[in-house]
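A lone chain, given as structure tokens: the form predicted alone.
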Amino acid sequence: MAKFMADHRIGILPGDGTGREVAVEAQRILNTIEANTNQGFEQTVIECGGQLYHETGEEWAEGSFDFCRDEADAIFLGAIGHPNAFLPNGDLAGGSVILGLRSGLDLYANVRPIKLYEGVPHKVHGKFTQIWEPGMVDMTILRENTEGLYHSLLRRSADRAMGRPPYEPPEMTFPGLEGEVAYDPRPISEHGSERLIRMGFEIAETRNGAPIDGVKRVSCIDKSNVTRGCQLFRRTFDKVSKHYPSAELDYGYIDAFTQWITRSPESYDVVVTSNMFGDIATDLGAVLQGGMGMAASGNIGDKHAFFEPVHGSAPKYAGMDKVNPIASINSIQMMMDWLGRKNNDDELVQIGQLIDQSVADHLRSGDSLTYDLGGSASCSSVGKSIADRLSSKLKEQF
């Protein structure tokens, strides 16, 4: 298909390890979807992350933030994290890419769909199982995503990345407790909650509602009997909802819901919780999906928004063309589901839902699965198997 210019600028930054590898199959996509419709893609891709710092002593080139800010529509991040790659004050090397991103493009939502596809083993009991019928677990958790016990973090981040001064949270003392102490303050604002429990409620309207009983429902898990941003974030939840009478409440303290999340996840439709307890949260959830490899999440804000799968760079098996591609092809599904919203472009959308057809498609096959689904296949057989399934679709379609 004839194409002028591309549509859609799309910033690439592979990172380190195994997202180098995840990233090429995440292009694989993108390209499969030029190759057969009108949707065109520039692809930027910018070098980041721990191993480039260890390497050059820059965790990314100058004007790298600067132009996913300025100039891409939409960003794609493999994984960050290299051994022993840290900056002169502790920090992860390459933190200022994947915080300063979320912290200086004010991207407050981090969306985690947690969903598990026809074929695909977990391991809840410690081995490859099927407790959980497909169709049962399907949920999608929001994670507040610039505040809570990392804002300190995602401040300095982004002054790395900005190129401003450091951010150092104010001096503390504390009453009776002696030796040495290290803290890090937890500020959860209305503001900052509002906006994350009002995207949950919208993202709510999207979908079926929950597995067990079609109900849309949102769930606010926090710990609001011990502490006061969780009082504050609940406070807010019920403000918000009022908004949003078609929905049914639910309420949980993040200890007793990492029991429900994992006996009945079949009642969970939304959840809209802080930044900890989403980060442990989504872990848990991820391996009621059949591990890391499946998780996908988009980090979404009201102009920006980056996309990466939810697993680190894995180190160990990186150049091994071993891990599973699915995490991230997922993370362009929602790339394309988040372009086509914000541009009124339902062929977008309609590619998104094509994606997440080929991936379900595959997975119910069983031909080809990685080592974490119990299977051998290779990373790069895996992405050129859903690329395919991909093509033919959007061929029929389009």
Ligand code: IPM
Second form
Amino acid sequence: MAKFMADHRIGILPGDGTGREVAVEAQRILNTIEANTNQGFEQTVIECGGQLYHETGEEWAEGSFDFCRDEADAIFLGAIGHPNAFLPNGDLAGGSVILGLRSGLDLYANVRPIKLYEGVPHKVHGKFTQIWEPGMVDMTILRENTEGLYHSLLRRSADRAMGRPPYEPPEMTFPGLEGEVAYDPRPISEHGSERLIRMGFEIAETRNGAPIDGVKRVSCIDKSNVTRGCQLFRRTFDKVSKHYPSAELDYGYIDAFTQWITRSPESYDVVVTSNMFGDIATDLGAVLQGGMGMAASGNIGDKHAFFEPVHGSAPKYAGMDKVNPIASINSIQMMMDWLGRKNNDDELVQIGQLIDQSVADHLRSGDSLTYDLGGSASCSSVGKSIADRLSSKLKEQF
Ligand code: IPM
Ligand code: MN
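Having seen the form predicted alone, please provide the structure of the form predicted together with this ligand.
Following is the full complex, with the preceding chain placed first.
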């Protein structure tokens, strides 16, 4: 058995609503890996979010941000958002967690894979009858995660998390507007764009290209016919692309992109875009992979990362053991892949692949699916079933 034990310190932030249930399933996967390999996970659970704020006046305990920055090797976040939990200044309560970490840890890329597994009905036609051929949807969208339209809120949230004085954007005047005006500046920097786009090209090198033709293709999605920030983003894309001659370049405006991604998802491989466009496009993208319950993500920087399902806290399902845990399980898959590549540990990368295979086998078998995929299985039973499959695969392999 174990010659040595690799120990990874993992922060578990369950957050609000159904985030708390899916975090348990994420932990079940970590425990399953630990039981069957030499990889160890020291899990530290940190309560946080809008509900905690509602109850205690704190978004998380003092020192939590410092723990995430200084102690954790990787972080899992369930969900943030409690109805009516807002700070006195109107900002989202729990924002210091999700947005504070994104900005405060400089997690510049929000990486959101969109993949339709065999046996999963996509949601474009509304019913559970239409299933595209498996493999038709397999793309990764990279959403810029530290600037753009979110910039001021991200900064304020990080300021709170880090105990800095709160940032307010400079006063601006807008000729022709009358009465009260509210605005959120949308700064886009060359540096912020460059590092995001570079990661997009790097990810393209690890993938098999677009489903339709196997061509490695990186799409720059913006609104450069209208905004200056997007013009800089597209110029930066062209500059970075020179270093990656093997990828085919593709360009689109965000409005048209929403049609193309729905009509011909098979043409897309890697997509890079700005913050708010990526927020919106990835909810649409989730529909192509069977819904929000299937959408995993990684908030990734050069040093730190946190992984979270894209779905929110879904308050109406909270505590019912009902929601789909696969978005969370696949977020742990992304965590293993990231940790493995960062530490040059092939075993972790392989473990990530085995999680993917366990999810794929589970979905192909079709026998225990949550309500969103047309079944009636509980969150925990799906989590257990996938963990059991993973356990057998790990036993075989290691
Ligand atoms: C997401 C969410 C967040 C965002 C919210 C909860 C602040 O919608 O991760 O996509 O807008 O980024
Ligand atoms: Mn969103």
